[in-house]
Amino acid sequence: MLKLSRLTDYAAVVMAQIARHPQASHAAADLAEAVQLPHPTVSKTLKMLVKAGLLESQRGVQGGYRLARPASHITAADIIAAIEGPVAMTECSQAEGECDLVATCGVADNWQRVSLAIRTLLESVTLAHLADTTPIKLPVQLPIQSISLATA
């Protein structure tokens, strides 16, 4: 499926609910009620979030949370990495590939290379982006088919 784990959708809709509102502190209880999930989630969520750099917190009263930057300089990318680690399709795309069937594999190099382009399309994706409730254009065929996949 390819799919996001619960806790990075999460943590995406959180992160949006933040950016409509940039200059208020936003309690993790408050977030929580907003978007309609249980509060410990939200909060071990949040507390990923701040670890990755993605946001700051204050702690007291009149505390929260709020945007380490602008939401147009935070990605996607940034935000799923924050939560499942560095975005890499197979076990050998991660820095330490320990893959010990590289000599059998054969697919390996070029396993890196779809991840790579599917990471660089999500680190064009900001967080201004997807917290836009006017949905943003992404007119993929044009740009896709126009990649060479010719072999060197």
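Here we have the form predicted together with the DNA; I need the corresponding form predicted on its own.
Lone chain follows.
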């Protein structure tokens, strides 16, 4: 089964909670309570999101966590990459990926197209979309046929 880790799911939940109140600074304990997750898990997630540049943290009485940029400029792909690393279906689908079978496998180009289509879709979904309670309208057809691997 292809699925995101729980930590990535939690990261999206925490980021959406912050995005719903972008002017406020959010303490880790308050976020944990708001989203009903364990405080240590939320703290770990917040640290990873800060390290990835998606959140900013400020210490002190008025401190807390805030979005590093507007929710409309943070994508689902950004959140996934912050926790799991680059979005790719196979090792050879990553820019720096290596594979011993690349000369003989015969499917690398197509896996790269699939990875690129998934990445393109995830890059089109913003944190603002995720934070909104309105269902996201996804494209009917992915641009997989028009993908040029040379320019991607």
